[in-house]
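Next up: a single chain in structure tokens, the form predicted on its own.
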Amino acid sequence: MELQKPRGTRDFLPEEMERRRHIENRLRQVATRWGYGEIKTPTFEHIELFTLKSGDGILGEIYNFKDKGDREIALRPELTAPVVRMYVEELQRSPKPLKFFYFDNCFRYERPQKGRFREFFQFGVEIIGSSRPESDAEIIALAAEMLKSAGVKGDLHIGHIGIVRTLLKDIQPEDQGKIMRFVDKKDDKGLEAFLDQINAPDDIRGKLFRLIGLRGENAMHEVQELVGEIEAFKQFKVLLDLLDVYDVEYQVDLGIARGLDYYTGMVFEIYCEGLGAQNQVCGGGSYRLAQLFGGEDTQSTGYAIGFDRIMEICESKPEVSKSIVVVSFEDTRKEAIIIARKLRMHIATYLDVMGRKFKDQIAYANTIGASHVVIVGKNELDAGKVALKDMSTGKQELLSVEEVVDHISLTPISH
């Protein structure tokens, strides 16, 4: 019987995974210069951790099952979850803020289509224990860095649920949660017929739905018209000056909702092209959820960003690394794992377990694009040395091991 992997994952090859862990690492070097602290929480935790922040409608999404104990356990969907649970459990007494940033694979049982799948990966950052809207500024700011980082340009846009909410103050809070579940999801025609199912003033109706239209330079203006100077627009208007300041480009856009309940401030998406439907890439807000899982009451800024859709269309790429194989002869193999052993402390280096002959070594090299070959040889042992080739211009040389790493390090890459 041949065996597949499951619908919905990948496997990642040599290659590809050279790419990955290229972008991975340009977006955790960004994250550590800018004072952030890498964490991991469990694959899998309690399903209750999930469905009370997201609902049980979340059950539908989510891989979970019950272990030799009877728990119900889930693997994880999404990672704030988890990183809100941790801070909970280890980390309430810490001085503030805590800045965090993780990167990890998460599982969601929903349709495989292009840039979604059932095992996916997201790098995410969060800063918990600031409401200030310069923690928010350096969320968005870090975000556009980091896509940034790994040759990505996006379309930042930018919106504030404290707003929305506030013109919703009348409205019962569970309303509200299925109005913004609709806004979200841009759709129009569901939020009119709800509105009209709950008997929402016209005042209202109208001022959401022009509110939620809002794009663009002039946005602010008509916010302050509809709403007028409530702490929620302040706040904003302050993120919007301080992005200014770090020179982000940004579209206000009060038509983000985000679609949960816990998000109470600013929220943002970013999108960019070449990615069909999914062109989302990145997106967060600030958010209160500690106290849903037992603590205090604390506002928290964060975000996640959608690995694999960003390798889709990234352009940074990994330069072309030098790799060696050395090639021996029957009574020359124990010399070469020598030889060998001291290469790998500085480069690539490749060795013969197949029992190959010398011309077949050779062409093994070419095959995998070695950049040289060492030939370890009787007569070159015999005077300490061996045979450097360059697989790019045939020229070969006498060197000593040392010589060999040396040459190396200074010779440029023929593309």
Contents of the next structure:
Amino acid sequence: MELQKPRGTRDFLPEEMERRRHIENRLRQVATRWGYGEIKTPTFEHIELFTLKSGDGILGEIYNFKDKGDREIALRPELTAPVVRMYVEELQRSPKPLKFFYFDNCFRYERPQKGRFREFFQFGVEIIGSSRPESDAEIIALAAEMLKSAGVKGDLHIGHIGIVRTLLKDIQPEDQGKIMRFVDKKDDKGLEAFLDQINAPDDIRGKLFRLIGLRGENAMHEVQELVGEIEAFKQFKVLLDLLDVYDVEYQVDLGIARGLDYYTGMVFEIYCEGLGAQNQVCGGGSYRLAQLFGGEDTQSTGYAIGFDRIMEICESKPEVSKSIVVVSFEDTRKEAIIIARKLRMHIATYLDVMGRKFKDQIAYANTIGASHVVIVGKNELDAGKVALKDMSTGKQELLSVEEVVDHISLTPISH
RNA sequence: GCCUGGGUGGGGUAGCUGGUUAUCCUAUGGGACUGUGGAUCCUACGACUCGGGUUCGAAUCCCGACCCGGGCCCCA
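Switch from the form predicted on its own, shown above, to the form predicted together with the RNA and output its structure.
Below: every chain and molecule of the assembly, starting with the one above.
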């Protein structure tokens, strides 16, 4: 094999593309019905956009290069930063909230694995201009709705960074960030060692460990005991109430931290079975990034769905669609083209381009699984008609082109 | 970056205790059948991932690279 695709990339054949489009359209439809508008940002951006957001640590996982004008360019590794950049650059004075969705490819230089590629696809949603519990709830409910529409069942875990941060308010901000990273990794030992190192008060330390271990039903009571009626707690409670109204199933999980500093409030992740180590299909939360990119401080909430991962586990298949093969003879090829043109206004229509004989054209119709064959022969044309043959029953009748269209659109597919 | 399993025509495989021309199935093109499909037969096409080593001789044994799968790290 002389040439092959770069590592971690994929070719999608028609059958696979049909499945992908089918799911993509469902997600699109949900987003549209919830009032979100589709946007598209460039495939590449200035590299600072991503280092500003995520730190220099991500450089090792980014596809970057210098262009001919000596600019440092990066293929986007995710889409939240570009969306916020777009907002700061041209939409700061637009009516709030802004509600966007996107579906695009992203690039990361990582070791490929199940559910992990170097070029992968994200379907994401952002609300810009609000991070009230109402928008947080809408975002989570929308995420749940999207996965449902794709036929994917997942476990939704919701946490709140604001609550954990309030507990740590007497600790240096940089140290807080480090603590959150240990929490995100669920690295209790590392966290303990770090708390020793910065001489964290015993009382904070004990509360922190209890807090990040909280899960499920009684978690909220214990949170209240640990931190009291603080603002973040009240907001979180409103959010959870609203989610009940949305009829969304969730689990409180204060151990979710999502590592990065710009997450400020609610954070959530959705996990699925059957994906091996890459079991997270969706992640998001409320954040503040606009200021970092030179805009006014703005609250936002959003998430991204790992499209390739849901494709891996979703069962849903597009319906088999009807198709026609127009079969002709040496002396009726031109008439066949004219008839095919008419049929193509209504249904997928194939025409022989291999110079095949009559019989082989029908055999071809059979191998591609066409539901019908339209026979254009001299006998039929003399009567001003064509013959429509149903490939599954083998039955054949003489019809005009218009009748063929009617006939096919009215008949369900037989198997 | 680390650990681990694996790479034989387009797909699926046999061979892999080294030894003629690498097996079989399937798919694809052409033909036998000149206006009716799935069958049959003929025919064509087509592979040992790459590089090095051991050997008289390597698909087979050894080493490295590349790629794929699984796990770790990471996961914005």
